[in-house]
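What follows is one chain in structure tokens, specifically the form predicted on its own.
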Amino acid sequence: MKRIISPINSRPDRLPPGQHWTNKLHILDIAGPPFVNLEDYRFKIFGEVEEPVVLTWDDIQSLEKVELIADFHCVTRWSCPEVRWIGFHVNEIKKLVKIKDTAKAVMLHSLDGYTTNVPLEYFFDEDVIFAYMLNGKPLPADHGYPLRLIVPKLYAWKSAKFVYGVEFMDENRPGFWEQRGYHLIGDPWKEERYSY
């Protein structure tokens, strides 16, 4: 299993402005964890791709495993250092679908109705993974079971929980919180919390 240490962990300004360290991941979501039967779970890759793909949980488990160690920054001003995630790197998606040149961003779709957008240059970064384990144990329901996107260089609302779909889009459309005033990108070091 490949280990990835996020470059944000070694930044001289490791703690973004306006943040404070905490020793745990706090639980925030829009509706509470959905019930998931892994036999029925499907992970869909669609939108600006040549051919959409649908993966089963067994398919996901067969993808190359990586471990990511990364600080985690919430827009509500807490940051948790060196969280350990295990899952698959987003580059595995490039092996599964041919992405059209028209694609500019992705929309993550979650089982609880949540959505969030991520520009491609952030989505296909070196330290972005889809995680199904947290700190050596299966991902707990409150933290996104069965699958969670982890984007260390952006605020945590971009690290969508309960993910079932990745939609490649020809524009950077806003998701759930972005439609409600959150920033389209969400870089913690630029304090891109809100769009106004």
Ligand SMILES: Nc1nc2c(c(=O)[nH]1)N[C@H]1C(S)=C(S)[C@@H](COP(=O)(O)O)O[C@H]1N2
Second form
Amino acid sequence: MKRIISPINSRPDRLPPGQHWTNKLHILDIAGPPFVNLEDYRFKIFGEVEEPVVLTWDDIQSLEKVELIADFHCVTRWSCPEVRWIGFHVNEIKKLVKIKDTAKAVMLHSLDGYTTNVPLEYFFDEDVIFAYMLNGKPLPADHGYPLRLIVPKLYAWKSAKFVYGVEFMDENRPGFWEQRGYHLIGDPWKEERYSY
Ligand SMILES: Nc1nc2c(c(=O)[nH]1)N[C@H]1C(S)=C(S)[C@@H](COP(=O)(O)O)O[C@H]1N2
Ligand SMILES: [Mo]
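Right, the form predicted on its own is done; let's see the coordinates for the form predicted in complex with the named molecule.
Complete assembly follows, chain above in first position.
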């Protein structure tokens, strides 16, 4: 299994401005965990791609496994150090679909109705994975079972839990929190908390 240690973990400015360390992942979501039956679960890749793809849970398990160790920064000012995730790297998506040149950003779609947008240059980064395990165990329901995105270099609201779809978009359109004033990018080192 490939191991990635997010480069943010070794930066001298490791703790972004206005954040404090906590040793716990606080649970934050808009509606609580949805009920998921893995037999029926499907992961869809669509939008600005040549041919959309639909994966089953077995398909996801057959993708190359990676382990990511990364700090997790929530916009509500807590940061949790060295969280251990296992899943598949976002580059696996490039092997499954041909992304059109018109694609500029992705929208993550979640089973609780949540959405969040990530520009392509942040999405296809060395430390971005779709995770199905946390600290050596299957993702707990509260933390995004069965699958979630992890984007260590952006605030945690971009790390969509309960994900069922990735939509490639021709512009960086706002998701759930972004429509309510959160920043369209969300870089913690630039304190991109709000869009105003
Ligand atoms: N589907 C979904 N994903 C979500 C959210 C949500 O409400 N729904 N909340 C986000 C926010 S604001 C944060 S801080 C993190 C929290 O992750 P955790 O509950 O695993 O700590 O999940 C993010 N992903
Ligand atoms: Mo958050």
